[in-house]
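The chain below stands alone and is given as structure tokens, in the form predicted alone.
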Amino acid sequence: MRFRLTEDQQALRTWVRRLLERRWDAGALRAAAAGPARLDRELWRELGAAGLFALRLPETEGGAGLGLPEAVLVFEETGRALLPGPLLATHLAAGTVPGAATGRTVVAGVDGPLVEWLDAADAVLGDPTGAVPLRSADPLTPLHRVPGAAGGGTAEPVAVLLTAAEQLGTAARACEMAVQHARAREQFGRPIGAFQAVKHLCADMLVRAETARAAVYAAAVTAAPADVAAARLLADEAALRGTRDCLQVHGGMGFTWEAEVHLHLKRAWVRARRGGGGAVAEEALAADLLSGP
């Protein structure tokens, strides 16, 4: 099985990041990151008028006609934005909620226990009712907790991989972030790379990183639900060991407000915990290996 783009999903990949990069800079991420959790109701409208929530709708219906392998692209950019709001309800509610697709309606969703950005929702997918807010881990994604509600979550498995998709983006871009440090970060005369510890620990994340991004865009072709549970799987476990291993080689720094590594941390904690976390993904993986040929 080939992974090699074409040249009109390489196209769709540049232009994603060079809108991300103009309209959502680290310092953009810095000043969100300082105050409370605010959607940006003018970002949310320029991402439906780009087409981003509209990605898989037909043509007929508005949409760019897409499939899954585009839409994980994407998704793994604004993972590797650390984009906030609810992109994933969005995105699901298109041609199924008025206004979703061009972002006109930002849309949350219930997910197990848990409902991402409610305050800041027009409509809701699932059933909120008395829900309380909860503290969050990441700064930049407001949670609410549902009483009463299955811990199991829904697990829909377009939900599961580009949840996965993110977490692919973050692993990437830690792993760039590290590189770049290891090469600026002087130590003993010398950047702090040349360090067999460090080398190490950034070459175990490109492992990690590229091993999930395998499992990610076969995924996406194939759509199985045990392709998408081992996506999910490898892209969970190259984010969270790939920000850590990134806080590592930046040290005290890493932990700094003014250093993004640790909201990449965090953002993936909260991930992580989507769709039953990766318990829900191993008993899916695990059902699919014993049922056998």
Given for the second form:
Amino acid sequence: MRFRLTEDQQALRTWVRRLLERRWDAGALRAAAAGPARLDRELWRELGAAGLFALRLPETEGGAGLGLPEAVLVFEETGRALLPGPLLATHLAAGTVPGAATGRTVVAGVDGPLVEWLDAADAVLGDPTGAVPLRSADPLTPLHRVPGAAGGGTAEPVAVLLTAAEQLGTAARACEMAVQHARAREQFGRPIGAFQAVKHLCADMLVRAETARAAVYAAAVTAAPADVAAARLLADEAALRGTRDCLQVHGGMGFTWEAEVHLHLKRAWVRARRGGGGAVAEEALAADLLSGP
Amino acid sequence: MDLSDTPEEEEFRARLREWLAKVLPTLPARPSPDDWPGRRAYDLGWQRTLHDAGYADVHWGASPTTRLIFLEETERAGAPYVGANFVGLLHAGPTIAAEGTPAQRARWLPHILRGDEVWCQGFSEPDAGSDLAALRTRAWRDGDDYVVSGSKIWTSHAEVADWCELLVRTDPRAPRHRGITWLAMPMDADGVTVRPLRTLAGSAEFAEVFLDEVRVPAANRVGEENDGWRVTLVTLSFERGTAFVGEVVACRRVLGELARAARDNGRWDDPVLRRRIGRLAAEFRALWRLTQWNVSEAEASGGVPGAGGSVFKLRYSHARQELYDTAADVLGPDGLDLDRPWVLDRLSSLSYTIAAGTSQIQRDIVAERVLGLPKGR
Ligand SMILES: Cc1cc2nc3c(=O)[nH]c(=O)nc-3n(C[C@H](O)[C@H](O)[C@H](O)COP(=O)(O)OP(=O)(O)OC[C@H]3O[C@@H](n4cnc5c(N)ncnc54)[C@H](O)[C@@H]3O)c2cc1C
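Show the form predicted together with its partner chain, please, because up to now only the form predicted alone has appeared in this conversation.
Expanding to the full complex; the earlier chain stays at the top.
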């Protein structure tokens, strides 16, 4: 057992982080949040050219021939960077929907009663008949509601796991932002990070993120349904509570539109609804406990 | 990332499994929880069995991964836990191995490994718990001996211990962390009085230890005089390292038993309870993965457990309490019956967020040492 990132995996993570820092920085994020959500097709094609969608396709089909662990690392980074767009659906469509692998075709997916980015998509996985737009709580993720669709959603393991990876990225980023702020912001003549109440919020954020990380990476290695369900629950918790605590550490500044904390929180809410939400995972794990001898 | 065994690990696991299957059926019955002399004899007997089969030094002689496999397999097979040997094997032994002189290593280590001698930990005092450096038990030099007076509290297994890893103040004028010394004190020395304390679980698991001019040979000092705080940090890093690994495996087993019990008594039909159990399954799966991650990291960085131990301890101690609280809900009214399984475990789980550093102190450690936030409370 060597449960650590290989050098290649570390290099991949660094490379994706750099790419996103260059193409999707704080300024781009703010500009996007200022107006109505719009998919940047040029960026989408660049991501396609960089291989983000074709990552798991065999090399014979023009992919990178990499596996779930690598996909998880990439999705963790896109989660961290708060990259908008139907990344998951397009990634899942690579190899089946022409043009998805290269980013030329933008693909949306129906997930239970919700569809992300329907209007921007060239192709849709699932049946969006009758979909009506709703005023999305996440300014960077347009949403449609599909009337009459079952609430369960598709708990397709790869989709659930990659969503968990994005949540993990958000959780790690939220912890980092909180720590940065806690070191810099002074009240009562000292950095607020010296106060135990703030310190403990940050410590708990890290504990949740690191526990989620172990669960998500392990699920990427085993691909076992119970591991994926566990990863999902831990990563949702780390992202939902982490972004909320991050907002708390930022105080009034956290409640302003200018601070990016709320964007992370809202995206975490959107992802937590995918695949039927945590209830599906909890029931699956409970059933798994009784499935043995 | 690789979660599978290497060929050597696989071989070690298979050999250990085979040996456990052979030896476990021959073990005597477990003594009752209140029979301390019986528990001592039982735990030492198990240590001797391990020793004779060549597994004695797995806690500090072997690689972290080997140790992980050992703990996983022994727990899975239902083998005895370290029990009364906890302090000797998991922190006094490693500390002496790291900081002791050749003579000290020769004097104590073989006995710990062979299971002849039990150790206890005399760190905490009535006025020095979380603030351990406030300890006041005094020791002064008299010829070849230190003379020790003061008192310790919450000393686990003190009643049945042969030796105590004792922290004393040797220089009351030095800054708090500077005047402390680490001594190995024989528990049968004149002037040592052990008064058992009843825990909230009803048993006498720990004790008060009164020290009245106890003579401890200066040769029993590990590390330099007044350098005991540094030695203590070595001890504490071992204490928080992988000490709980076997327990995570045990908790996963308990959770399976709990699910079956709920199915049998009809509580499984309650979706709220069922989902809570599902969430706990996720929790303990993740804690097991975190352990594997920490062990792989420790191995890559030379075997010393890092602050990852605090991250794990924080999460695990609360998860364990949630597990047994859930057990009580599965049991319903029987959850108040001390003769039922899990009810005593529920009581003892209450200590997990206190012993070996409270959750508040662990959070300080994580925030300051891992996240680099400024010191100050
Ligand atoms: C089952 C059990 C076995 C034990 N075995 C041993 C043993 O074998 N040997 C030994 O030496 N000791 C042992 N201990 C003692 C244990 O290490 C101490 O209880 C522990 O370190 C806490 O110290 P305290 O009890 O004095 O609590 P206190 O330090 O008085 O703390 C009380 C409360 O105040 C909080 N608190 C204290 N300081 C701070 C702070 N700076 N910031 C925020 N909150 C704070 C704590 O978190 C806690 O909630 C054992 C304890 C238990 C429960």
